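One chain is shown next in structure tokens, namely the form predicted on its own.
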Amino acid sequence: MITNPTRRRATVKLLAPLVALGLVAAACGSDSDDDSSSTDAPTDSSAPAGSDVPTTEMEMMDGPTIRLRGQDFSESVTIAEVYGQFLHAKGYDVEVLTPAGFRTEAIDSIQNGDVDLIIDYIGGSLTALVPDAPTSADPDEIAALIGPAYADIGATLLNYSSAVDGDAFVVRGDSEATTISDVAGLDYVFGGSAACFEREQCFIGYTDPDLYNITFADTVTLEFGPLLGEALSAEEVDAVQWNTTAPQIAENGFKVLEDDLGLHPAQNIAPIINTEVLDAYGAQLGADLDELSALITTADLLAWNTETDIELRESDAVATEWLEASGLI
């Protein structure tokens, strides 16, 4: 089981079937790793708490090792485990790490063969893997230009699910500003991740003279998630770029601002595998990834952050509970 990060992290082996072992934090923390265990899967009540003993009989799929693992913010954690649980009740060894870093070490752990299976938002590997390509918001066009990428590291890009969890222009509601170009004028300040400070297609475009050219009064580097609503609640920051799944968002009032100008790329769910484990297991892994993505929809996204980031619930149980109502394990 993985666990809420700012509340504790372990990693997981899915062996036959889930054993579980004992984050909020948001997309784009840290807390000592934690080794104890639990179990929250559905168990034989013969076999003993925490143990390796498979609890029911299952027919194992032929092939390596499927290491699965989470960027370090909610939504992606939960993500992780739901892929990794559907994948293991279809059969397959999984083992879901600790979450770790963001899009980065995400895409140069598959590059260097530490992790098998990542799922990215596929805006974001645009700009990590093609960063002079032009933005685009269509996502068949960013697939055709980061599947080739991904290709030149070892990996396949699978199909995008229809769940798109975008970059979102957030102010309170009492803002005047309808656009994010509205902003430019009103000396706002704005916060934002450490990344966000670095990419195109945040902190940068919003200044460039030849984009938005907005000139904010302060800025504030704040970590993803939570605590951006937190701070624009507080009033010690006026905009921030958040998520568009954000639960937070509907929930105090706040405003997301139309990107007029469009800077944001669409930003589609979809799974990268290591182009030798696909080989490895044959087609039907990538069928049964592709399933599964297909499945998965955008208020599938906001839900799960609803629970993990409102209600505090584990990543790995609101999985559980959205794969067993949707009759996948």
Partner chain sequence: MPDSARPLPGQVAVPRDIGFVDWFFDVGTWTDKGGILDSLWETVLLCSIVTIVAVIVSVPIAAALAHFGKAEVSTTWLVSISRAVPTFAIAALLVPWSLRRGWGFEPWPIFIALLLLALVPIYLNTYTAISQVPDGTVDAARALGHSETSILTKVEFALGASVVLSGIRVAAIQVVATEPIRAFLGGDGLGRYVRDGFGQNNDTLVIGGMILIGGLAALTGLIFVLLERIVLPPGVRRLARQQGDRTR
The other form holds:
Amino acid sequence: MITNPTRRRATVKLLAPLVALGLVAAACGSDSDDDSSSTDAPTDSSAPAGSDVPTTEMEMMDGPTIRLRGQDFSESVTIAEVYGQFLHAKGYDVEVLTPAGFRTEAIDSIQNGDVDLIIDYIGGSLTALVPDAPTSADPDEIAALIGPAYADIGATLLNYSSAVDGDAFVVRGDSEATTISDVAGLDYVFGGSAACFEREQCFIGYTDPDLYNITFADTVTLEFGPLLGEALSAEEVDAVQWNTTAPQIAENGFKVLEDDLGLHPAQNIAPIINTEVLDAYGAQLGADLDELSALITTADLLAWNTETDIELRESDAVATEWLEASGLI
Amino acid sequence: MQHSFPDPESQINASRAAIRLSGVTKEFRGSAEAAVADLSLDIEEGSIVALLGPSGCGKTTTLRMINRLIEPTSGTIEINGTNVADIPAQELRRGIGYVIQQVGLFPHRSIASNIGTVPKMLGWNKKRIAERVEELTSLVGLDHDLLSRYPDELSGGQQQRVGVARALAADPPVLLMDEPFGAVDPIVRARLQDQLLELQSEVRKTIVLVTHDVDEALRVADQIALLNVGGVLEQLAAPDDLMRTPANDFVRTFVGEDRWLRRLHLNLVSSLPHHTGPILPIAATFGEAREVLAAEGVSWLGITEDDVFLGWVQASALDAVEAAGGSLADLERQLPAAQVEPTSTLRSAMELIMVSNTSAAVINEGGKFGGVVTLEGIRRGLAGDTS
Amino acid sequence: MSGAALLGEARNPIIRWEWVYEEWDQIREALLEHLELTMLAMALGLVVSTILAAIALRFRWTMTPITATTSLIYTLPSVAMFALLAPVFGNLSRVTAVLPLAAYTLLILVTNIVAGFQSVPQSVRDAADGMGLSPARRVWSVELPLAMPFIMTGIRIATVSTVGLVTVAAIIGQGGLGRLIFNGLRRAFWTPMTVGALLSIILALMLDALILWIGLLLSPWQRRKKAAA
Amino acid sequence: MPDSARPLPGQVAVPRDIGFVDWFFDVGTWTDKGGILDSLWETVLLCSIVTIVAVIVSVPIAAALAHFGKAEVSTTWLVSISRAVPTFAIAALLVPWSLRRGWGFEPWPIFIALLLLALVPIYLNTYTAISQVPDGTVDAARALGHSETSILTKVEFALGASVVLSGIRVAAIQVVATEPIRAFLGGDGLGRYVRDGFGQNNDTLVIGGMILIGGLAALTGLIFVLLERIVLPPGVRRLARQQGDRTR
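Now the other one: the form predicted in complex with its partner chain, given that the block above is the form predicted on its own.
Whole complex next, starting from this chain.
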């Protein structure tokens, strides 16, 4: 994971006397973006992506620090590292923040200016920003809907990547079902995150009489992540709402059922950037980001996830390795 | 607050102070009866006045009004003619020594630092404070090794002495003592009382002492102010007068009928003022012997040699021996019949004197002659007459 | 059972030392951040609880409402506290992490400060007044030192609990060692979780010992008593 | 939402923009299957069992050690450790462990994590209670011919009962306040409102959950205060007030 230079500076500030009431102010100021005096030069290639100090041979781009943050699951963390390290290598002033929260928090932070760059899944963005819009498997349609929605909160949606991490209705390998419709008669116990249960594209869609019309025997609310696989393996649940690039699916011999009624939206990844920051750097930044997005594939996502979640390697190292292998840094 | 209060220019004379309470009344909120009602009292400078009385008689309240820990509801308190209300409270207090029953030493400060509290506040320099602390340590009879200790490491008696030393640190003319010896056992208390008297003979402070212990009041006070519940002054008198001529039934009951008897059991020979009596060394002349006999008004003499008591001789035998050209050593001596230790009670001393045919007992202080005890001496000791 | 990250599997033991070595930077960062958050929360908590304790000591009737309020805060689930404050103060702001952490220290600190000052014997206060110490001087040079052992005990307990609570702040992207724990949780990877949990305990014990030591330095009369006992 | 899609036990589908009052004071919110009453019962049941087991385990050990004056130092350190242990991490480590043994999400992982949390305050207070009974009292009991067991139960325990009880109170409150993590680990209980509120970005649920949990914790404290009134003889209660509560 990325070391965060602002954190280090804040620590130094703190160790100076904890002058009682000034503390809160100092704490607030620690994420200011004007401070580039850090002298922690990166020493090995795996660590320093978050550093805002360029190595000597690179030319520094002129503009504000770009703060980006992944959501609290491995794939998002790795994606953030890939974009962060890529931009850093291009000479941008980048800071990769500690991952936190999920989509809600990501969109909140880009709206209130805590974060300048997020990489989200377009179908997810659609649900969050335009909940009443019809879902679609066509990424262009979705992009056309969420682009203006992001513009309304001062952000710009850049080109989406061909890499897709879609919603997956996952069952154990021995299940008789091959499509989601097949589950209707199976009396399954369903596991999903709290968010799933209020979403049209998830639990509500599965149980909707006008759509899949599944009656589940029971439901379990599970935090998104490896626990879904554990629960499925342990037969605590018979089906879970997961994502297509979860490496545990293949690893455990689970299968993803076909979305035969087309409930799941397109879930290509796409960078969303604070418009002011984008403008500050001019067209070059957008072009650079588009260049990277175009190169990432669904297979890459799956490979990264296998590295982080099965091989248990750190996201920053996985990102560096991929960028090097792709000749990007 | 850097007034060095007990300066000569100060409102209170540096060495002497008389205290006058005029019509002092204190009513506490929420209490129907006054704690102190219209109390007037004159306290002579350099004297010890005991405020004596049952609990609830307002004696502590009275004391605390003198250094303004409590403000009177009405009436005035003057020290050397200055109304204490006109002196800033903290400045006033720094000029008045204050000793309380629980001592109230600061547990987190060494003994030396405790004693030096007020001088430090008055801005004395370190050297002067250290000297003063040393001086006081000797004055109250404390071991100098204790100075670096903490209060918890001292015995109750030692702590009380520190309390007195601390109160005396800035040499205040007035000392207020609130049951100063209430928390220590009777033997230590008696010793501390003696020490207070000894100390007083050196420092001559105006001391106001609160006690509920009649014996203590009788023993140490020049004047006793006997208070009744509600802060009513029943009698102000010297200890002897209080016992001989109680003003009313309350005083009589409070002081007690068997006061004398109890005090005989309570007090030790060592508590009596040192009295040598008609005693002469063996080498003395007949002229000296006659002088002593005349001065003491007795008909017998004690003879000592090298601080050892040899025996009694009859005055009537003097002329014959002198005529025969002998010395005091040639007189016929009677061995001492009555011998007491300094730790004997007055009652046993009195008993011995009664049953022996002398009118005095010899004090045997570890094999040496330590003076004599006479009936008159015991009477005077009990009456608190220390002269 | 094949596949994902099994406990005890060679790839995923309770602790994998190469990871600790390779990710030392991350661990150090987390540890420093943990320390920083703990100290900020304690400092803020101390300031607030000193004020509350002063109010409670001055106006006795406020003691009950103050205790009731701080007790209630103490029982609120920390996860929810962090999450609720995040939209108010922003996800990145230290305030979002420090405010709840400081709030949780109040009960312990206020209780101990009040107990400390109440433990000062009336006779000592009386003697101080009788010798003419001004009220401010009495509080500062007599009552405070005597209350110190209680206050230091409160600081110890509060610090140790805060160290434990800081980990929860990881849900808003802060939380020091909690970040390691969440890193592990994301992937069912035991090493970061173990390292995070263990370091949090070790940090707590070290701070505990440190404060104990400072407390003894500040109250030599206690030390002497302890040695004598 | 059509009737057939009525939420099953396990999730709360609450309109995102519902006001707190509308939600909290709706009868269905409380009485529906999987509603507040069900969640409350789940929480109360687990917390009670954890506290009772913690008492059964802690009290005898602490009492025995204190009676024989052992373990002073280890007791102090135990407190520090227990306070710094991230309960959430422990529980999270235990869930996959339990699942792989076929023991399911519940009750073991959350039970063990909460038990670890509850043991220490009870152990500590019992230890303190017994060891602060004056030696003189114990000697007197011995002189009167009490056996060691009878001294422990009839004298030391009776005198320290208030302190022991307040240790149990602290433990119970902490358990109630911590139990909500269960909702993040495949379970339900009152924590579900906080969890669902997070997941669904619904502050009404988060605040509602906090109020319910805080309220239950406060109620727990209150129950112990009443219990103390009923169980303890007035003399012991007075004694306890003098000694002060050592739990904090």
